[in-house]
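Encoded as structure tokens, the following chain is the form predicted on its own, with no partner shown.
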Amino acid sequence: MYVAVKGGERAIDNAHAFLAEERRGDMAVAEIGTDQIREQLRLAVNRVMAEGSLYDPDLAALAIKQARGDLIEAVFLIRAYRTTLPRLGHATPVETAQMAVTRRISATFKDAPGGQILGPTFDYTHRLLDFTLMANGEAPNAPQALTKASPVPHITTFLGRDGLIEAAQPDDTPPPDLTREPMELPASRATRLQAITRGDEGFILSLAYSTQRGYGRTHAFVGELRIGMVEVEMDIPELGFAICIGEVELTECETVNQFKGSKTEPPQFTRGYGLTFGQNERKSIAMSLVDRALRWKELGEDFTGAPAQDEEFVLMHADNVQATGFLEHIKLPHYVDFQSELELIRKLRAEAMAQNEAAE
């Protein structure tokens, strides 16, 4: 017999209490604070903000603590909280060219105007465990204080001067809000970029990797990767001009891709674009590769059947909150469904045995 598990609300309450106990861990160990998560697990905080579509390091740190470090669960918490916030207005488009950069590199131009700024990166570290980090009171060797960087031009502007890269097409049409409007296919590039930005980093990374292995006709160079603070401005009707209401940290990536030309376009480089909250460079690079792969139709290229070129496949499977909900629902009670299938299997087995006995 297959019967329902009994216990009801009391069992659920006990499960919640058990969860809180497991989250706290050994009481002899000092409790981790959200300020520690915010400052020392910043990359995890940045990922939660990017995929949760809410720039608030404190709330992202709280979500990570509440979720016991499960970043997808933390993203879910942030998105749920985001739906309770009032919409007070719309900011003007941020000017990433005015970014106060802390990291800015180019794989295409060694002597890029404005210079290469390595910034905080794992790129040059040895992948060996540093056991000194386990020592109490360990302090980093602090570098000299950095002065606020001056804005530096985008690398692709220099290619654009010679007509070697497709021109950026200005579009004053207000982009759709994916958090408030259901996605429709085929989707505009603005919608696709929103979906990929909110998409699961691992999924987008795998798709980007597939394009590098030949599934999508994308041979990309990182034209520029920049990380830094950008002012957010908002138009105030009463004042008649925009004012700065704060700053956000962004990671922006522009890739330069080979393009042999089409019936309407000459041979030139094309663009892939990625933009995320916080220092999130792996995601922004992967995003730019997937963005470029999805542009095959507008560039007049052939569809090769690559997953990264399939708009429906990419956009309908990128969201980790939606994927988690659909995946984890199968662990919820399906007693009636299972009983019906169990009876069907028994009936089919009985019929098959009867046929075998008749044949003998």
Second form
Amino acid sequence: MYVAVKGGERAIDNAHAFLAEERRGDMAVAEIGTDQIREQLRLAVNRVMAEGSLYDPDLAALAIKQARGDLIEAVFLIRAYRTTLPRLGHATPVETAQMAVTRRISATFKDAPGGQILGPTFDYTHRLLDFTLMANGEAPNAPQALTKASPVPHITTFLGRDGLIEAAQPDDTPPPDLTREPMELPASRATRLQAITRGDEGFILSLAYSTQRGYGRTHAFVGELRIGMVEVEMDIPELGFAICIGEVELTECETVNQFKGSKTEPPQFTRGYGLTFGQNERKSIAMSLVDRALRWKELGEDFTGAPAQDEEFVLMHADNVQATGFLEHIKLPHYVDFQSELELIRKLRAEAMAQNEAAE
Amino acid sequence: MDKSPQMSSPAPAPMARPDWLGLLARSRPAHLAALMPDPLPDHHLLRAPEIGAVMLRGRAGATGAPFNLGEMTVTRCSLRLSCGTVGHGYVQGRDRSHALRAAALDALLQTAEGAALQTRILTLLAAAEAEARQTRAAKAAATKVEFFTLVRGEDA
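May I ask for the structure of the form predicted in complex with its partner chain now, the form predicted on its own having been displayed?
Next comes the full complex, and the chain you just saw is listed first.
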């Protein structure tokens, strides 16, 4: 018999009040401002924007504060908020070749035109705790150098000129949007890229690492990694022309991968692609490896059973809001489900014991 | 027409409408508000400031087929001045007064007052943006690697 129960309302209210107090922490310590989070925890903000799939640093900072630093909870808050926004349209694809780069490196060409620009990177730091940050450190001051506006062309265009790498042919097929229509399998590359760029960084990182260790190996080199600001353009119907509606920081990674060649294609390099909101290079590199691994069918490679080659496995498990929702729901009341399980096991035990007694 | 870059005091070319709309979209709301304080000119709202999202797109391999990258917050507003001129504002973020101000300025820039406002407001916004971009580019340039080849033993 199912008995409807009520109650717990007071307990829930008090739990929320307790949560709010714990979020604030020791009142003797100054409260953290969302502007401080936005400016000083920028990589956390970037991750929340990328996985929340909404570029708005102020909102991401607020979500991080509200979630007490739980970034997946913050992503959840951003995803919930974005569903309340009317969709004003879509922008024209960003021109990453026009990016104002703050970081741009190539692991394949030392003398790449445009140069190797290290930018604000953790690379080459010693990973030693800096105790001056605990005290009141000096205001840091980055040196500046004279610049002349010079183009920073994509590395792959040099390989493409000699036909040494597959072309990324211009194409204006409108991409499917998995926030609007359910994802269908097999998925297009456009759907895969959308799912991976908003997917969980840890999951995408582990999949990419698994390909490096041999589960769907693709022999990736980072042809180029670039981070910087890109203008966003959109056609405005009431104006009748396109205007810039803002600018966003993006991280782009292009990998250069081995390829044997086929009956129709001479041997040439292939490519994987990663593009994420904000300075987010671990995610962007991982994205390009997973993108390349998922292209096995299109490139006529063998399916080795590796998780990173398995489109359904990757796409259905990449979203951390879906994953955490399903995982964490099992802690919520399942009293009735469990009651039926309990009755079943009592019945089975009683039958088994009766049989044992009869046999003796 | 003299196009010599050595001209002593080059009059800045007037900015075209798509360019000023882009500049207003990217400008800091507080900076625009400081340059264009209340009260705004008399107007009739055609579309009250509305916060929404625009889906951004990338291209596979930077040049291939487009894919949906994620959304960005945008606020838009449309209004008509008492003289009948219509202005539109599309600005990044969720600041309604920023969008309203951008739409009002877009309309004013199309009127006879436009030339004066270009000098009084647009050039200052553009200068602030150019300076911020230049500073960031200069910091990046300072991190550019200058490779050099070590002298090998047999060359000495």
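Keep in mind the model is a prediction, meaning the values are calculated, not measured. Residue numbers count along the first chain shown, from 1. Only the largest set of C-alpha atoms that superpose within 1.5 Å between the two forms is called the rigid core.
Kindly check if the Cα atom of D162 is displaced 2 angstroms or more between the two forms relative to the superposed rigid core. It does not, since the D162 C-alpha is displaced less than 2 Å between the two forms after the core fit.
Answer yes if the Cα of E351 shifts by 2 angstroms or more between the two forms on a rigid-core superposition, and no otherwise. Moves: yes, 2 Å or greater.
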